[in-house]
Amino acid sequence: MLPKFTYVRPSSLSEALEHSRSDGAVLHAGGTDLLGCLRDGVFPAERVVAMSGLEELRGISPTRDGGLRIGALTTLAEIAAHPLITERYAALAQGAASAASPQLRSQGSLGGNLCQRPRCWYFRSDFHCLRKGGAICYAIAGENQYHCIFGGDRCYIVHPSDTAPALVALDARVRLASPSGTRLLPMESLFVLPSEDVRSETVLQPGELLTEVLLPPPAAGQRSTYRKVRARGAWAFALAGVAVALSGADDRVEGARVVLSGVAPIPWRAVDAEELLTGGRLDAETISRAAAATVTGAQPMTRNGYKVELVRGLTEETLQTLALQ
């Protein structure tokens, strides 16, 4: 049941972002995670403020640079759809169409599906955990099949969103507004870790809203693509996911950036096989090094080993692909 709280329905960003410094103050964009989580208690609202009559954080298009501005209004269906991006930025497109189900990815937003609350069932549930306030996660003795391998540290949870990694493998910035001004940071500085902060996902202050993504323009040769396996085969989040992106020319890896979903509390780059990749050929061998790389450092937990070797083998069947386009 839902919670007793006041709402209100801004018709400006300033009125926005002057509703959402009160206290008790939470954001409504389409809803879909945020409503689920008042009706379970999972954190409590004395205000919700309605998005949805902001048209100027809607909308996505081209910038003077060559790149695309997405509105953080803007549906998944929208930018799963959008020609530009299936053709530009394909990973983000894909990452976009595989979020949940066709009702969900109408309504839900990008600001939204970036944002989200962690999934972990003992945050959703009545446990007072420790991203709760509590004094345990209990995930470390529980279970935790679903959990995270790399990045834990006291929490375990894994970033639930799909887009998110696909952004930070396109080098795509994110734009966040208060009332003293805006500040633009690349979209993988949009994440915190357990370590950083156990009650926050993100370095949103209170009173700050996120509006627009930016990506740039695409590098030359740029090919992208975004892949995840989940317990079903629609409407799931990611066991495991990959989003690649590369850049370069004559069969040749310039730039490559590797960024893995679904394995820990922020989308992951995958830095070692980055390194493997830039500089040398998409041959069999790079690619069995680079999808090999991917796990090192990974940390499993005691029922959630096989994400090692899920991501080992889903980065090396997404490479293969990447090198026949």
Contents of the next structure:
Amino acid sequence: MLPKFTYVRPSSLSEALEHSRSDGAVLHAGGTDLLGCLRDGVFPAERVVAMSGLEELRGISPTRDGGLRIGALTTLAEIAAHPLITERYAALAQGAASAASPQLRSQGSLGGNLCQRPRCWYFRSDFHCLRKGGAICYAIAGENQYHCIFGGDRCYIVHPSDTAPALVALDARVRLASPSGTRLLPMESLFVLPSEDVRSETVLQPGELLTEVLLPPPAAGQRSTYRKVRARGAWAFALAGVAVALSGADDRVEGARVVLSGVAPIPWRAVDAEELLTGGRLDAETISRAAAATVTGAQPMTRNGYKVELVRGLTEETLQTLALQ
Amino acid sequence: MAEHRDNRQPSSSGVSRREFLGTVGAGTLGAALVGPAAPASEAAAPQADGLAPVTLLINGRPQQLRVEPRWTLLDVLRDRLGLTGTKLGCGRGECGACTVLIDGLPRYSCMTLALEAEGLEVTTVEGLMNGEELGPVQQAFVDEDAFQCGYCTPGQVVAAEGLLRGSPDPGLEEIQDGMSGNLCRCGTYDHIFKAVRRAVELRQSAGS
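Switching from the form predicted alone: structure of the form predicted in complex with the partner chain?
Every component of the complex follows; first up is the chain already shown.
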């Protein structure tokens, strides 16, 4: 049984913002991550503020600039199946389709997928780790086969989202609402490294709420894909994944984003690989060099060295697939 | 939906359903079926005792209840309404034994607060019966011997029903993906996949 809490279901955003400011309030979107955290005592909640009454946060609609607006409460299943997303933003559709299980995808929301807490088994269990206000990260000397190879600093979580790397690759923006107004951020600015804040995965402040994601119109010749490797064929988090978005033609790539999942505390841009791909031909040699560049600066821990070669090989295969499109 | 023909509770269930669902102690559940009636409230405002009134639509039938906000839909189905076909497995959204349909989509009832199901249409494995007859997906699992211990079976059946409502004629890969949120510790997956194909045939011949 879950611990006790009170429950409110506001019918407007302003009411939701008001409720979420109170001490001990937590936001409930799909609830698939929240209820697990409450059940496991990862963090407490005095009041659950359900967003399910906020109709304005649902749905997928074209924007005036030719892009797309996705409300934060839109489910992963809706995103994975939407024709405009599968056609124009394939990486996002693939990311949403490869997350969790059919049941969780018909419940879990995009906003929740971006704001979910890490799956580190020390964080999720009884260890009073650094991210929960304790003194140390238990993964450093412990079982770290699923932890990060980039961006670790005192804490070595990986970001569990499959939609976040796709959205960073597609140069999406995210809107955050608070009682004082809204702010619009590049998707990659939503996430914070442990070196910036070891207690939080996003820049969201208490009482602030993620309302929508905005995708820009696709650039000329844009194609994208997300590929995820997991320990079994379904319903598992990424050991490693890569979202790639390219624009321009194969004989001259105009823009390139290569964003890794499952290997860093945030969706991790492989900037060296992006630079190698930009302005050049998408041929076998460039692909091979770019794939090697994705792991520049990797710092594997005692048990996750396999991720280095996994990322390199995964990126190489993914770029080869895109070159054939 | 038209499929929800059986609105009766397990306490009065026939042999075929008991055998299929493995419902235990069915005769003792009658007292739990009718909770104190409370007026429906969309806002689910909690009362002084911490219980909030809620009306849930279960298998086509409105159920007026008073619930603690922390109760999951699974808690309410099993412990308040006696609908014990839906099983508690892992209790953390990983095994699928608690799968129900919400507005026609498969979801984990252990990861859904009962209050969050207000205003939505909930279908449990009991709601897939045609009167005293097994529904097509249930019959298909029997025909294909798609279980051993049977504990995961109600969740598997409901997940298959949800898959087929969204995609009436899936191929093997789509079936494997559609059923990937349900674990079977006996490992009867091949039979489960065959049962889903068999269910496609039975649904087609039943014209549903």
